[in-house]
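Just one chain follows, in the form predicted on its own, and it is written as structure tokens.
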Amino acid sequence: MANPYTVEKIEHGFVGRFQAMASPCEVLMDMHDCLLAQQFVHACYTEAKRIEQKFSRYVHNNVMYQLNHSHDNGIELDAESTLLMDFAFTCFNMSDGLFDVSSGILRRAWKFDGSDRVPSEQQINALLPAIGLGKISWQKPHLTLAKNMELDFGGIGKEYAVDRCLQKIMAKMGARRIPVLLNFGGDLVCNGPRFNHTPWQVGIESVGGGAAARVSLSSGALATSGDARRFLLKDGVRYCHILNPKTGHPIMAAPRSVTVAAASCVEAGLLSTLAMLQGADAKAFLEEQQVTHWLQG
């Protein structure tokens, strides 16, 4: 069986690569111990795949499958699932219901494949009654999902995995300080500057290809939300894949891409998505939050 990840020697260290959560994943390590680099990448890969297997809606008989097939029957969540469910409600409340992990069923109507197939109002309206975290009974760790509803942690799962993988690597370091940067499909986090105290140099991908900006990162995380790859285009109108769960329609007039810097990848991902959900007010929202950010389009 082929090794699911690779570890390659590069200038000043090693880079590990693997695929997880439909994204290319990289582990950059400023170090010269090949065996330890292998251990770091193995720990990162194992944790990323664990989270993917546990929370992906594409996997049968995992936590999400059991939850989404428990209609009207209460289910007791484990500690990790409870943590994510609590965070989902925090996102829902902070966004006045716009960040809603129950809105994933809108994918039944919207297929963001670059085509011009916009669903009918009838298709969209048929799904709206099954959306809204306010319809769920949540007395942690006990959750009761209303009939026909589904939950999807896809909007928070990758950022959570990035932070968790760094924690796993840090645990293996012990008292040592080894510079590491994780990059999962453009969502990334580092544990500090490189060995020579210089920042990591990372690029923000342009919506047109190439690099839109180069960022010096000495701590914390970056996360990006946007419609560069998932959209519809009809009659000259571009439909973003980020949907308003209250209307079932795409958020219009939003930037093509929002990148936010924050202490953790989860925090950066939340803020970048919340900004996209503001549409034309994305810039004003980010300035109000007083976070470092980059907008495109």
The other form holds:
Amino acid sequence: MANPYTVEKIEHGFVGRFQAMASPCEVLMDMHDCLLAQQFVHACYTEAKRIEQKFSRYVHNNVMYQLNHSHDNGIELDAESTLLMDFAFTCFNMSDGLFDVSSGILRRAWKFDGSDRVPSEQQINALLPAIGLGKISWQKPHLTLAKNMELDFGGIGKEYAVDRCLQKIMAKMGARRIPVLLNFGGDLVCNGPRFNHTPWQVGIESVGGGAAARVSLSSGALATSGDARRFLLKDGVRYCHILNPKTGHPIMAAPRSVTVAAASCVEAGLLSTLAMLQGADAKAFLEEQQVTHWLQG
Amino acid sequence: MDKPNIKTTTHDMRTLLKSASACLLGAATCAQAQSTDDAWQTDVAVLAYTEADRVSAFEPAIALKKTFDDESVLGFKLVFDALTGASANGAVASDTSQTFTRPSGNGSYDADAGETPLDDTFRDTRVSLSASYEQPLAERLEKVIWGGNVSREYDFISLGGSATFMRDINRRNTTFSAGFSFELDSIKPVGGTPIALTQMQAAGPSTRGGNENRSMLEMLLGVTQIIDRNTLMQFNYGLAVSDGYHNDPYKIVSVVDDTTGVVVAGESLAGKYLYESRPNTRTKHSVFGKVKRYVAGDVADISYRYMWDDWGVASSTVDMHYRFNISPSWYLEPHVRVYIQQAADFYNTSITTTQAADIVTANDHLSADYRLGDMDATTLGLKLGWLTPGGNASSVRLELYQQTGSASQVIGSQSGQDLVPDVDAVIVQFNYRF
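And the form predicted together with its partner chain, for comparison with the form predicted on its own?
Below, the chain from earlier opens the complete complex, with every other chain and molecule after it.
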């Protein structure tokens, strides 16, 4: 395998690049120490890959694989998985079941490939009994998953990795304060403004004809949810890839994309996903939450 | 299609999500994020200072600092200082035992033959509170730092204020600073202010003055220059002018026989001791230079200061630190400081009867305070610093201080006495930031 990551000199410092979680990942560092830059990127890459390997449902024999093949046998989760599971339950309860890490199996019916293949009502109804975090026995750290159910942390995994990677870099920094921005395919976090005290300038991708926005970030994180390329189009109706786990149907009239700013990427990601789940009420929801946000579509 | 609704209330949800995210990312992180964003940064320190057989000081301090979104910084510092022990009163050791009156005028204390006279009633507590506000100006290349402080001791109140203007030029490689400060002191000596050049009287009522004041104005000009990526240089010039009462009201000067060097008889005490008399004004200049350099992961700095004033005092200080960064979270920093001072024109370890008569007649200046005498002092220190697992900076510092002085004159039998004893002190300090 070629170099897993690259570190390049740019105008005000260095940029590290690699591919993880099906996204291009960037580490921007405002400093002039190339060895330290190398160390930061290495720490970041290692952490991103660790999380990807551990939680990806495309990897066999990892934690997710064991969990999804436990077939009614209770298993004991490790500390990190326990934290994620707790978080998933909190989000599930808080959103009245709308944010559900067990809803991934709806993919068996819905394939968002830009085609017009909308599944039949029977196909969807057959899956619904196997969805619902409320049906799972979770006695931390012991989890029992019914045979036909499946969990997927994809909805929070990338944001979680961004936050964790920043922590790894901060740990390497020690007492020093070096401005760093991580951008994993549109999910970003920074540890403060740049060295010249100016905010980081971040572009938000233009989706479906909307205008590309330029956003200033001087602390915290940004996360975006959207249906940029993942949708179905049938009889003039656009089916967005965000599904309501309770009905098994796409959320209608949702914005094309929602970008939210928050203290951490996990928090920003959850808020943007919850906003999408509100459909046409996304804007009202975000305004009610009093979070900084950008809507497209 | 149905319209889903989120039942949890807005406020609950935000709070819940915030705390859930913080928990997911580890409690340490949520604390860390707080401290860099909106929390107050707190520094606590405890310093213990002990002079062999003399003064001990115990000084706890707490400092709070908060950086706001507009880059302005507000800080407060509270220092408590408790001093106990014995302090040299200025008189010299003698072949006979000596008796002195306590500053209050009530009671007396003795010094045995050959012993340096020490006032053993020395006890003071000082509380000092200071505040500072750093305000960024034009394009963040300029800033002003405002400061204010108030300090109180049993016999002393001090009030001060300062303003420092800083400007970065040359792509932030050069920083100019100009600062002004003032201080107003009010001195209320125990038992009243002794009248300069009069004799110390036996315990009981004596003529004393009231409160005294002093004001000081100071100007500091500085330039900091980044030489290369690893080197930084700094130059300062300071001018301080003060006006008012400069005496140490508790310090006296021994009057000895012109030939024998033995303390002569006083009016009501066995020995004759005059209260010191310093000028009412003082103009002090100082120049300072410092080089700081990163050396293969470590940090070294060396500085030199030359100070001179119109009292004839001149001093040189060389100060060196070298910080060994053992690991990302541990460092060891040795420290060496050498101080050499030339005495004030009116400094006299003791004076003869003839000199005393001349000084009193001319109403001249006089002090035997060893802090105004010829002296050399060396400090050797070692600091160990580390980051706690939670990422908080801590350090512990141990310093050994040794001071030697020399007498301005040695008369007759004084050659058998240690007129200016050495001062040895140990300083231990612990710091913690969270």
